[in-house]
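Quick heads-up: it's one chain on its own, the form predicted alone, in structure tokens.
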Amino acid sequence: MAVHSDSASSGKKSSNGPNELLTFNAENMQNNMKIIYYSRTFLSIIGGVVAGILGFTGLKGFVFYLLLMGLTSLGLVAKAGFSTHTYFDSWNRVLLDGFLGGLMSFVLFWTFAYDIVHIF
């Protein structure tokens, strides 16, 4: 993950006082978010199928879902070496974004895997 970029850049250290603001490289941001984004949906694809093989149905499928995204937001702050305002600028990003257009995915390859594996 890359890291947000400090205003001493140019060398020059600097005190971290209260009034010191840290910069954010926009570019580092873009890239962190991708990675989530990314992240969310290749498992909630994974989830889906596995999901969709164990014969999962109804309420248990999204809990399912609902385990896995918070496995997967542990995971990313993890990563993050649990300091997520150094590579994103609020922890929201960490525990929402992504989270329903992976539920999308999850919800097809649930039910194309099901279908697969329990109807056919």
Given for the second form:
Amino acid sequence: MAVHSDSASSGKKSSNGPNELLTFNAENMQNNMKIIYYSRTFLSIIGGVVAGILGFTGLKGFVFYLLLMGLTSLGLVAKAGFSTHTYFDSWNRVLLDGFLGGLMSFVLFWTFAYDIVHIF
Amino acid sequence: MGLGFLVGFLGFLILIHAAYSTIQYRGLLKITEEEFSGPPLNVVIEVTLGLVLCMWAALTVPGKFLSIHPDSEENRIVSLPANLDFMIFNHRYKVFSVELDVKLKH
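Complement to the form predicted alone: the form predicted in complex with the partner chain:
What follows is the whole complex; the chain from before opens it.
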């Protein structure tokens, strides 16, 4: 009995091995990506306002954005309970997706807040 | 959900207040004719607090992550009807109706 169940599980594993990447729930994956985009966009807007209030100019602001996104990634990984592979198929989804799109909103709100606080 | 929104709104209000304090500080500097070297300490504290609150809101408001493994515990019930092979279009009346027809004919 033990031998039989053992062989069955090993057979299942070997058949699952090559197409492991294809067998995930795409609907839930999309839901997770939506959550990531939401978090990143909101935090880049808030980060832009903060950078504008603190009066960052030039490269300092971009370094601030980099730090903020690193912090956000850390928060998202912590939200996933440090087991990213149950919720995402690769690390890039958590670390990189939404980075450039967020940068646009960051620069927009950065200049907006800087103008309001420091120039007018 | 409601709590997260409230916290995010509070963080945003704190940020607006910090911006207003900075504007006042710059007005003060204009009067005393000094250069702006950096934001005052209370603005930095307010901004940090607002950022932390907003970060908490940004991480909680969008909802929970769902597992993408097809064989995980929470996906079991959902994935069964998603597979069309498991859909059944038979029901008890299908058998019943024949008998009723037979009865009516007699």
